[in-house]
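One chain follows as structure tokens, the form predicted alone.
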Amino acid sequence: MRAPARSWARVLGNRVVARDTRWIELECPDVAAAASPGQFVMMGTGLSDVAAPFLPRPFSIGARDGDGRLGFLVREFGAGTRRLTRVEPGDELLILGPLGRPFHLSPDRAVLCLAGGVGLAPFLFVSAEARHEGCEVRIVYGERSGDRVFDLGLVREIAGVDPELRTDDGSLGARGLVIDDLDLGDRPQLLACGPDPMLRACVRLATEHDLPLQVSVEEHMGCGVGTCQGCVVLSATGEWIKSCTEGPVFDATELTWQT
């Protein structure tokens, strides 16, 4: 695995895709031919714009093509992001990246990935990967309504497949949980991401049926290289350990839940 670049990115692209979401596309060679499925980057707009907020946002790659070019999945969710969600074609953002752990996949075994909210992204990434190695992938994504939504045809397009949809109160898909009434059968491996109690949820799907399990953790972030210590989480051993360097993806046995 290469060591992480900090680069400038011109911006490609920027389209809303679902409310208060876009995909943002960004020409960045270095980090697209190093990135691998579960991995992230930092991304912000450096000392040529020191308007607060300061620190960088974290992102999970969501798309990379051979030509130098990776996809994000930006939900706004305060001042920092409402702020990278502005960006137009042309204009250029400072990232670093690839960082953290990415997930490990079984070729013999197919992939179940169980998506809530902008915990999509990396599943996008997963799934044109995993597909390319002649794996067979499901995506499960589930919000709280359909106007939330990611845009279904550029899930097609860049992933290759069609999520099963669930949202919360049934306005798009079916209504209930990305853990509800599962087809279990070929006992595939389990791939998460998403807010913790969904997290959890998914923990006590995979003990409940042996499978397993890998979580990609949704902590703060303020510098991605394990420097400020603000992405702890708690490791089954009973220490806390960063999710930027040892994850974000861990197999779910490695930490604690409170299930």
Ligand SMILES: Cc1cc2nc3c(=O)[nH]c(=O)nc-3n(C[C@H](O)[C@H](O)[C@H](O)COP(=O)(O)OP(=O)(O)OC[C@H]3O[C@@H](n4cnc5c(N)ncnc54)[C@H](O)[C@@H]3O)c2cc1C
The other form holds:
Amino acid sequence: MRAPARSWARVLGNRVVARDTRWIELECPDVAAAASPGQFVMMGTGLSDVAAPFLPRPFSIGARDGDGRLGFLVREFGAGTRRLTRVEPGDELLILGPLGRPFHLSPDRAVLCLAGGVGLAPFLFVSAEARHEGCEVRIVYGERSGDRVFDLGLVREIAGVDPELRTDDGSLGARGLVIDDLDLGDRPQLLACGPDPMLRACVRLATEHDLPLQVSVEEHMGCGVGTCQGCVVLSATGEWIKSCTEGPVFDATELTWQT
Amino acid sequence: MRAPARSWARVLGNRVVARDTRWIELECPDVAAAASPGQFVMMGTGLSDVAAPFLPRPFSIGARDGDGRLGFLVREFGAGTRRLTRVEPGDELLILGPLGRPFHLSPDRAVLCLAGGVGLAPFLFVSAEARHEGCEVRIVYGERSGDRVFDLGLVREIAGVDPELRTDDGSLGARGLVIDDLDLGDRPQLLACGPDPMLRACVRLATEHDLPLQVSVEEHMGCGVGTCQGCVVLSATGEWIKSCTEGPVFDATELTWQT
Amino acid sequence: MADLSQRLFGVDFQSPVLLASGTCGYGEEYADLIPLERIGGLVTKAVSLEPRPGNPPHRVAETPGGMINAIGLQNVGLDRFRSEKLPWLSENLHDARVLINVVGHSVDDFGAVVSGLDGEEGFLGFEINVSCPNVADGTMFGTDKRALSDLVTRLRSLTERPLVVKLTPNVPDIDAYARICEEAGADGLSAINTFPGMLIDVERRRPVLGNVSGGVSGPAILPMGVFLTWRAAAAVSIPVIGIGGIRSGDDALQYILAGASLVQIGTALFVDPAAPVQVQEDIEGYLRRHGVERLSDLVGALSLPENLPERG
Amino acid sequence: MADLSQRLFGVDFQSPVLLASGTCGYGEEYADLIPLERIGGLVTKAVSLEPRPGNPPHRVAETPGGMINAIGLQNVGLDRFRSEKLPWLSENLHDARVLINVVGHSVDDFGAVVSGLDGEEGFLGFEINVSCPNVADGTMFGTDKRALSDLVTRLRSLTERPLVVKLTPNVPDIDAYARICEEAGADGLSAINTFPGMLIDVERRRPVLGNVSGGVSGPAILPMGVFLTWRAAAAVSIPVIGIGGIRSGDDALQYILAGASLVQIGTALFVDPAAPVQVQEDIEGYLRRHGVERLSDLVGALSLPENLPERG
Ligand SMILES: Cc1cc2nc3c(=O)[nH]c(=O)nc-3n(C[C@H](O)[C@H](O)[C@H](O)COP(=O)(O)OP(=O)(O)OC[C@H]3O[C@@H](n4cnc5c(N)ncnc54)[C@H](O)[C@@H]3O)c2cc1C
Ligand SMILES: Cc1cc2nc3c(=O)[nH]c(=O)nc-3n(C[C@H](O)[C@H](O)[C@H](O)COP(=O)(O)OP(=O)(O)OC[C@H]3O[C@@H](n4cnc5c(N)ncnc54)[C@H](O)[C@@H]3O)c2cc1C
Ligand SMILES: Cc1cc2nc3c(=O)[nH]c(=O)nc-3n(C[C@H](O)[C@H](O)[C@H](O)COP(=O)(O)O)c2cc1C
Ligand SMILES: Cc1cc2nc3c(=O)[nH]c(=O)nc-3n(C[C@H](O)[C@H](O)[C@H](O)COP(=O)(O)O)c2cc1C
Ligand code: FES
Ligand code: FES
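Show the same protein again, this time as the form predicted together with the ligand rather than the form predicted alone.
Whole complex next, starting from this chain.
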């Protein structure tokens, strides 16, 4: 892995792709060149003012292209993401990246991505890269309701696949959770990203079917590069380990899963 | 005087009129209807974020029209005015006003305005109103250098007069200070607004020629409405008095002038 | 409609939102901009026995996420407060509760103000500001346990009105100070006052404030205020009024969940005089959304993790 | 080129800008992003005698104008620090000065870490973090004058290396603590550590931090840090390192004018790792613009008003 870089990235585009959710494109050649699927960046507005986000926020890389462009799926959550979702073309954001450990794909198994909400972001990149290398990729994507579902045309364009859609209320796609009624016939390798309860359900599923599972976890971060120890998760051996440098992608067996 | 109002005002225009200096137009009917020349507003960005200006900043009303529009001459000074000078049409600013005591003009004397830098702002409004009532108004306007001189076409348009221009370095207009070589033949009433040393020079001039002088002073403000006691100046009797409610316009004899 | 009212000090507060001392003058100055009779109440600017001239300017400046002030407790003094300011409060405020903020350099100073006002109409009780240095020994009542205890004991003997002590934040053990006040007979506590701070104009190499140092307030101190309110409220059984950096309903609710029965809004008023009403409405919306019937059910209703790890 | 260097503790610091403890790991983590050999130096994450597991998440969150953290002093402990972390510092840092931040629950704990490292290479001296609660009596060394004096006296007897004591901000009289450290033999002081604070998730009615409370840092505390540095520096003749909320050259210069000989940058690193170099360049620009030959001419060069009015 290449060392992370710090750079000001120009906003190239920002469009609404679902309720409270934007697809933000940045010009960031260094990061684009070095990134692997599953990695993230710290995205912030720099030191010149103290409005939120004052601390940068972590975002999974959703896409990159050969022209130095990066794409992010950013959902408004609190004050920091409110400001970030309002950026306009020409604005600049301070980017640190690429950061963290990416997904590792075994070439001999199909890839099944389990995405909850904005947990879809890394799988757009995973799918684009894996398919490029001839891997078969499926994405099962769940949201609470249909209005939160990310523009499916864009998903197809970036990921190269049509996601299998689930919503909690059945307002779009099949009613149910990401892990409901899954076809695991080809014994795929599982990749999961989404809210904690969903990750725990994925762990149970993987254990039950004895399938390999990698998860991308979310924890509050300070530095993103391993200095502050802010972003810890509980390892399988009961130690607090840093999710920014040892993760955010972990093999599910590396972590303790509270039930 | 009418009670001040609190309102969100839409930015209608923002143009560069000199180095680091903007003419900002706001739609603010309540304030426009109630304002008198010499009054000011507190201008801020509200409570939603804590970037400077977190506290609102005082600005003299530079113009108003019958359509509810206000004009302000805003010069970039520190972090707060940096952000304010970057507003764009459609943005909203939180305005409290009109505030403070206006200039009082005697109808029987010509008006001579002595303006240093952005101290010009209140006199645009003074001139427009006084001329409307048939008063004769002259403005002597000084800046450090020519590049800081406010667009003279716009001054004429708003104030209805051509200012007599002075610059410290002589790069535009006459070389010298606002008080140099003044024609006081008609024994005008003097109004002054500008940096402290300039105001002190005006006080000496007025005393020497026994002319009435009103000054508009600048002090850091918290509330702008008389509650915090943040904005005090020293009265002639040696007390700290509030410049937001008892000023910003004072008769020069009401204050103590340190020399 | 959810019930925002709280019964405290023997009376009803129609809302938990009060205006903080020093940021709302004597009420009158904000009467056109804030519907005072619709909020919980206000605390006056500090009143001292003698008039105080206050500090030279600058007296206020912005700091990152907040502000700093060194007003110097400028006020008209007891006599003029009683004759010029109190009548307005008495005539105009009926549903909003008024506390009078009192300062002094000695126990006698404080006592004279409290006794001098006790028989008047137009206010509910006193908020004792102990952040002022004691002239006798230079330390503040707010950071000297013995002096604080003596002060509160004496004031208790002078009035039956509610006596609220406003605590200083820059002590390591606010719980001990809180208990001292309770034991000496205080009816309530306010937490917190401003943090000592200083700003320097680097171009001129001199302090920005005429008084050199001042007190820091505003959003910057919110997490400190919530913590100190939580510590103080846990230490006593009298009500605590939470103060520091409040600018939204969520901020106020942090204090209430931490144990505050009422809150005060200071610096945010300068930014937007609509803040108090907005905060009230936000709290009401929260109660409705969460199906909480009365605000008092939320006071101190914070769930703590089961095995609290060591601090540090 | 203006001279940014300072001679302190018997060595030269090429620049006054250091990285603050806990925000730069053990140096190595920032080696790709910060040209460590071009700055003044760094202070390591706290080292304790035994490894510490640290607190459960969340450990960090943003606060208005700053952040709050409750890491819990997670660290690898003395032995692994010596064998795994110190060698990197020793091999890679020559022009940048290294201080090792030391914590402990008892005088013996601190003593063991200091003695255990004293004979090693790769660092200049110790920064003693006294914000950790003393297990014996629960208070912190940093807020107990007697315990602080005993601690510093003992550590002084164990090492001849520079011994810097890092002061806690939440005391009313930092000058007294500063003098105690000086009298007990400290070579320098660092001011300040974080302020105790708390954030509450109002939707879930529980603290945001796993540890309930934590320490507030960042721009929000800048005016408090400048004030406390000024008070501490005025009280002693040993050098003071200014810390708290620095994110620009002007911020650093406020500390320097207030009396700091060096400064540390913490939280700002997370926002922009380019901050230390930028701050250095800004200070250099200031010196050039103002015709100041050497930085040391600015230390404490604040003009105060002639008749300083009373505080309060
Ligand atoms: C590795 C990683 C990848 C992520 N990728 C994406 C993505 O592609 N798209 C997307 O929309 N979101 C993503 N997130 C979540 C995103 O970082 C949070 O939504 C964001 O930090 C919330 O900030 P806020 O200011 O809006 O929330 P607030 O709640 O106002 O923030 C308060 C504090 O909580 C922290 N915080 C709150 N929620 C989270 C969270 N879920 N993760 C980390 N910190 C949090 C913030 O950093 C801040 O310190 C990712 C998180 C991680 C750790
Ligand atoms: C009654 C009045 C009318 C004014 N009219 C105008 C005008 O028409 N056009 C214009 O450009 N400027 C005007 N000013 C000055 C303007 O308010 C300041 O330039 C502005 O406050 C500086 O803010 P800042 O954040 O850029 O400066 P910073 O130095 O970053 O501000 C730091 C702090 O200092 C205060 N401050 C600094 N300078 C001043 C000052 N001169 N007056 C008041 N507070 C100050 C700020 O409020 C803030 O609290 C007026 C001031 C007053 C009092
Ligand atoms: C300008 C100003 C003046 C103040 N004057 C007083 C005072 O006279 N008495 C007092 O007890 N507190 C005073 N305070 C402190 C406030 O009442 C309040 O405790 C503090 O500002 C924190 O609240 P905030 O962050 O909402 O402003 C003052 C605060 C400010 C900003
Ligand atoms: C995440 C984090 C961890 C910290 N860990 C330590 C520590 O181990 N020892 C210590 O003395 N200070 C520690 N501090 C305090 C900083 O060194 C510094 O004193 C404080 O953050 C104020 O500076 P700042 O505002 O520039 O961050 C830590 C601060 C942060 C933000
Ligand atoms: S975010 Fe700082 S160590 Fe992971
Ligand atoms: S600015 Fe508050 S009293 Fe004048």
